[in-house]
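Here we start with a single chain on its own, the form predicted together with its partner chain, put down as structure tokens.
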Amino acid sequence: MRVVKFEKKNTEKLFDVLSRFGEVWSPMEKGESYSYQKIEDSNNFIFHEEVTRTILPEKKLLLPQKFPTLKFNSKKYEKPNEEIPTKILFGIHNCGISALNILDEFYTTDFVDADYQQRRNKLIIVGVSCIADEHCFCDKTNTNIVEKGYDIFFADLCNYYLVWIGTSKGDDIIRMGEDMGIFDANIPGDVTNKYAEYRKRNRESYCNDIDLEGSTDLMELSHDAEFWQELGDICLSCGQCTMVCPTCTCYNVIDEIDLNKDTGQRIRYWDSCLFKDFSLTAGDHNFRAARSERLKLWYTHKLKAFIGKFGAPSCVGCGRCIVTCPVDINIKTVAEKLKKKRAL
């Protein structure tokens, strides 16, 4: 592993370097929250350690909320040949990188999703370390430290950043930065102490006492539990949980035709398993007519199914569902319900 040192005062120059490689996207204020936005101006470019989560997760850069996946006329279908710009995702934290690792696995297993792959190939990931807030629990999902999935990662060791270089593309960027004098290959002698402190700080920053132990089996055992019905009664079916979850992947397509022309496009947009039509088939047969059934599906996916297939839960502990659901149905409250069931 190659590492270099970076000092905060060079932030503006870092933006210069990054923007030579593509569009720089980073969290920006949106109301009282944050959102990944394209940064046009180095003044808006800052290290956001205290920014824990954006409203929408990183997946919006890979599979936008709504985009044409196909275009067609009456004789032929084809992929739109739009130019996909290189994007640099700056300021993504460990949980986000873990989520992208999960998406990578999901979208390339069994079948490669071209829409995803195209954009993924053009994404450069520059991670930054963070300090957990009261909702974060990536320590419980083992996603608080990532080993792979970033091109560059900045770890804040207080006086300076230790920069891990994960890929050859990342190395290109670092080398250009070195030429401009903003990275230093000479690592100070105290680095190991400092790094150990950093890990300790990170570990100690978590205060969310969510307990996911055994949730896979508990999910299986709670298949017919009553609490699903209770949750179904209060869920608003707003679908926000699935939109903000960094590992939710479901989508739908709808065809649109152009007025007075022979052309059209197939629009792909984020769908949610909490919507009524999600499992509806012809003849109005709905495999999940009850909201409780749909909620169960969601938590099955987060806490059980993914483990079965990929060996790790698909929740990365970002806390988005905890801050987003208006009626407090989230990983934490569901995990608590699961446990109560066991206590009985």
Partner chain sequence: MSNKPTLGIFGFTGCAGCQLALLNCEDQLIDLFEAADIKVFYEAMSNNDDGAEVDIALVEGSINTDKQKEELFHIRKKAKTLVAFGSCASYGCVQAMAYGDGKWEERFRKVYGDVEFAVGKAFEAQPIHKFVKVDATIPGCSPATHQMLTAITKLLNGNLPVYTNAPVCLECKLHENECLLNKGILCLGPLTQGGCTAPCISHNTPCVGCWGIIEEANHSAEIELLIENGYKIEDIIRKFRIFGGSKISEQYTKLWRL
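Based on the form predicted together with its partner chain presented above, generate the structure block for the form predicted on its own.
Shown next is a single chain and nothing more.
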């Protein structure tokens, strides 16, 4: 793995380099939060550690919230003729990269999701280090540092960025940048101490005291616990936690028929296992009609079932569920319930 140096004064030139490889998408301010948006010029290019989570996670670039998968008429059906551009996802943090690693594994292990893979092959990942806020708990999910899943990663060493190159695509970008004089292969002699300080700064920025130790076993032992019903009584079934979660994968498919025509299209859109009709079957039977059962399913998937399948939880500690839920049901409050540390 090759490493180079990047001076912070070269941010505008970096945008010029990245934009030659595709559309540049990066966090932009949206009210009091951030949202991944297409960047048209370097003036909107945000490049600092204080940017925390975006409203919606990175998966929105890989599987849009709603898109057609088939078009059909009375005689035939075909895939939409969609031109998918190369996108550079700039500014993604360690937990976001970890989430993409989870999605990559999920969508390619047993069956390859063609809609996902098509967009994933056109996505270039440029990670940037971050400083945790009061909602982050990536240190508890071991996702505060990543060693794979990025094409390039910028680690802020205060005076300059240390740039890790993870793939051949990333190396192509760096080599173009070297030709333009914005990357330097000559690493300063103080890099070891600077990098140790960066790791320490990252580690000490976490202040969320969430305790996930033993959660997998406790989920099994607490399957019939009373607190699930208590949480179900206050849950709104709004599905916000699943929509903002970077590793949720539930979706639905519907056919939209054009009025007075024999044509239509098949639409794929994000769905939520917390919605009441998610488990509705033919005959109007709903095997998870109770909100408590749907909550239990979601947290079982995050803290237990995914580990059994892939060897790691599907929670990356981004804190979106903590920020988003209007009634304070999230990974932290459920973990406290599992350990009987908190009452409603």
